[in-house]
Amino acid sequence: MYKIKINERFVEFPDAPKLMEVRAKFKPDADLVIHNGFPTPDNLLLADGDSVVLIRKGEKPPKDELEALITARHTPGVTEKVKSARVGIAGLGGLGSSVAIALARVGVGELVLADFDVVEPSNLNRQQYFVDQIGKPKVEAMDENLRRINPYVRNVLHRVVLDAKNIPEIFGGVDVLVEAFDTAEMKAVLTNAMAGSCPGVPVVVSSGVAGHGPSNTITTSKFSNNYYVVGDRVTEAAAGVGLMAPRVGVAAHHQANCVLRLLLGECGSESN
């Protein structure tokens, strides 16, 4: 018996099949045939354990198949644990937009996205939007971009100015909340609102992500029981010190990784 992985699912054959026989049986209209990671037009004799991916250009695969293909390179067990998670992201600028994309690729079940702003040309130096989205509300643009990655993602959109009253209403049911604001004032409003109304929800905040200093000065530290701080805690945006894609991206992925570790129950008291 030969086991061949076809679009990330094992299928058993009594005899070693040929590659194009597999294509003819499972997806005869496939435009691209990938054998063990390499595209090939050859009718190879397959070996036990070989991997075949059959792709039709422009096709939207069924939900289960797409999930299997997207998460095929994940650490085993991760996807199953995060599928039921609900993560909030407050602010969809340079940090929040990058965090949203990272968590969607990981397979987080639901993202609660909140921002009042629209995409501006100046955002394109570091935020995950495109020229044809200029003028579009960020929540709508981000929903659009996430659905281009995975059309089956679940996003809850709030185009709203966040304040002490609506923050608990919007994010009260999340498993983890990401703070991705630009101003110290809004950071304080969010952390105080969550501490007062939702003290059990972990919050991943940012402090000091501007400029182009060394990447290794960006760290993740546990600040208190449910608060994790990402950044160098010093380098804020100011005259002569801008917000730039590389360092903002490093910080955003620190935040996303901290969220993932919290969802997996792996985030302790140590810095990471």
Second form
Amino acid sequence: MYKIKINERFVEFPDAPKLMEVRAKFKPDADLVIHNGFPTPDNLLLADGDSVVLIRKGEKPPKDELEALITARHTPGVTEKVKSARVGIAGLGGLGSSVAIALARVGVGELVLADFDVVEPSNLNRQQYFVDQIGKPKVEAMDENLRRINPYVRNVLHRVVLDAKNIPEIFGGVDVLVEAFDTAEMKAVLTNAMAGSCPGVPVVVSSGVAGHGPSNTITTSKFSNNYYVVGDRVTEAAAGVGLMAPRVGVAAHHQANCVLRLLLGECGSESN
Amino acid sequence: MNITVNGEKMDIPEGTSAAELIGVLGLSDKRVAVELNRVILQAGSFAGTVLGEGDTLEVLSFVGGG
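Could you present the same protein in the form predicted in complex with its partner chain, rather than the form predicted alone shown above?
Every component of the complex follows; first up is the chain already shown.
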């Protein structure tokens, strides 16, 4: 028997089916046919274990299919692995808000989000909030935005000023922690607190994301066992050197991809 | 006494602490993470950590922005 996953349901076929036969049988009006994460117009011969997602553009899918359709373009195997993961994000500013959105889109099962602040106008040049959210606590605003993107992610919210004592308490149980603070002092506090109390938790820290210097000077590198550093390690936010969406976003997505690679068990070399 | 800091050899006096090394490097102890022989030092332990011959350190000095 050939077992094919069609819009998240397994269907068995006695002989290897062809892709367009599956479309004709299960959703003849589908105008998007995605085979193992990749859209194709070709009438491919399917193999046992293949995944097929059939989408009619503009149609709101039934609730029990939506989750599978959201992740239809994922590399096969990714969804299952990240769905059971819990990731912490310390700080929901320029880095943290973009990391949270990337990880919600990829379908991480649970996000533990901590920030004390409210959304204010100068955040909007780089942080993933909206004008009508000004004044709202960032944890609440981000929870709203994430649920609009992927309602299948659980968000655990902590509106709190983080410090050396509560960081290990809040984040001790996560699979990976993202440091997304603004100040150098807090970046150091988090690194030292987690290394002391939770040395088994991988941490992705950031340093050097300001300005509009070259994107390619931002790297992901290993600092210590379980510690990864994203940024150019040099360019500090200061009078005359601002923080803006493009370069902060490059760094945030380095962090998010490092998290994804850690969850998939693909990190570990010197450079990532 | 010879140690290695961020891949570079350094000659420092016997009895130098991690805190003193951070000062020699011109860094602030409030903004650094220090890995000594593959283990990150805990917060507050820099002054009490005396370095020894052949120690290998990675010093990460954070800059602000995010």
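For clarity, a rigid core is taken as the largest C-alpha set superposing within 1.5 Å between two forms. Numbering follows the first chain given and starts at 1. What you see is a predicted model; the values in this text were computed from it and never measured.
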Of the options 64, 109, 145, 199, the one placed at the hinge where rigid parts change between the two forms is 64
Treating the chain as two rigid parts, the smaller one turns between the two forms by an angle in degrees of 51
